[in-house]
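In the form predicted on its own, a lone chain appears below as structure tokens.
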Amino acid sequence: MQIVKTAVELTHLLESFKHQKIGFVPTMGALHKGHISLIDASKSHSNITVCSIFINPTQFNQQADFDKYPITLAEDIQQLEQADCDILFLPSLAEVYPNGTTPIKSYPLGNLANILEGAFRPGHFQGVCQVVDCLLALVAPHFIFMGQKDYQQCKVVEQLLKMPHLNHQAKLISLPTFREKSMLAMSSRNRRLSADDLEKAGELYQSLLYVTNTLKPGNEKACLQKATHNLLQNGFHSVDYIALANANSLILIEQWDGLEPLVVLGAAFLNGVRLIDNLILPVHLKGLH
């Protein structure tokens, strides 16, 4: 694996692969099995796999969250080498944002930026778009690989790739969520949880599963309220949301017709760590209750 730290080095290196398919896996480090599954998928779709590790400050809403983000670079490099990643891009802040992080460019995301994660983390998705836009311009990949754990983020990046003025040619490929033994969605932030909390955190998955198992066509408010109550009764000290949305558009819904494709999404705090998860409802649920 070749490690490069500057945009000039990266551009020069990728020039030798310009006639090959390039896969790109953007990360903020603290890698886990979910990240490695993205590397594996890239290697199966592409000739060259590029992974980036860059903790992007513009997508954090609180400085404390940015400061506490886990950094495990030596371990990350070892995992990427074992996965046969071809190139690791380790840029500094100045390499990604040579003109500084402000004023931030505005990306037209419509209501997608104002609901769910967008509502509770104002400006978060503008920061995501800013860094993905910059990295795509540097790597110019054919494919970008992301995990479905960040479902709304995947939808935001899909929209970013469709913006004609940016002229990005990459196709987004999203992969299923990897889970801990407790069924908690794997996340770099899980490193901040104790062993007991890791087990307890699986209740977020169970609450979303409750929604999928009890959902019937009609008003879903009571079902969502019960799932929220379950979390608060099982160790979570606050719940930002448990919500149903159209699986394609992410338009929020409370009244389900039994046919609309759905995803149930949740975000909640456990001992100061904010956890998110989602479940895409299987097709066989449509109208059968």
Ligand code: AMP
Contents of the next structure:
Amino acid sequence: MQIVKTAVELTHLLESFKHQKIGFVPTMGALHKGHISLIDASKSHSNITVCSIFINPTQFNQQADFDKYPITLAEDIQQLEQADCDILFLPSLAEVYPNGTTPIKSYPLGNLANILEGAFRPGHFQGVCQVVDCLLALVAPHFIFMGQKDYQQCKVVEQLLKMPHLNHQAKLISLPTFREKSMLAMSSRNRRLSADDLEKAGELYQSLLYVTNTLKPGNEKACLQKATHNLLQNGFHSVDYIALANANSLILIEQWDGLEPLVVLGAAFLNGVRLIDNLILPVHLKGLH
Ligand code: AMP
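Let's compare: the form predicted on its own is above, so bring in the form predicted together with adenosine monophosphate.
And the full complex, kicking off with our chain again.
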């Protein structure tokens, strides 16, 4: 694996792979098997896989969350080597934002940026667009691989890729959430949980599963309330949301007709660590109720 730290080095290196299919996996490091599943997918779709590790300050709406973000570079490099990643891009802040971090453009995301994560993390998705836009311009990949664990982020990047003025050619490939045995979604932030809390954290998945198993047209509100109650009864201190949305448009749904494709999404705090997760409903079964 080649490790490059500057945009100039990266461009130079990628020139030698001009006619190859490039797959790109952007990350913030503290890698786990979920990240590696994206590398594996890229390896099977592309000739050259580029992974970036960059903790993007502009997508953190709380300085404390940025300050506490785990850094495990030596282990990350080892995992990427083992996964046979071709190039690791490890840029500094100045390489990604040579003109400073103040955004020079605003990305038209409409209501997608104001709901769910956007409502609780103001500015987060503008920051995500800013960094993905910069990285895509540098890597110019054919494919970008992202995790459905960050379901709304996938929708945001899907929209970013459609913005004609940006002229990105990459196709987004989103992949299923990789989970612990407890079914807790793997996340870099899980490293901040104690062993005891790691066990409790599985309740987020269980609560979302409860919704997918119980939801019927007419019981939406009761179902979401019960899921929230479960979390609060099982060690979570606060719940930002448990919500239903159209699985394609992500428009929030209060009354479900039993047919619309659905995703249930949740975000909650366990001992100061904010966890998110989601499940897509098996609608073909639900429609038969
Ligand atoms: P992050 O380093 O958290 O910014 O994540 C980098 C990429 O890995 C994003 O596309 C995430 O959605 C994806 N990712 C994070 N956790 C998982 C997981 N448990 N399973 C699959 N992909 C994941």
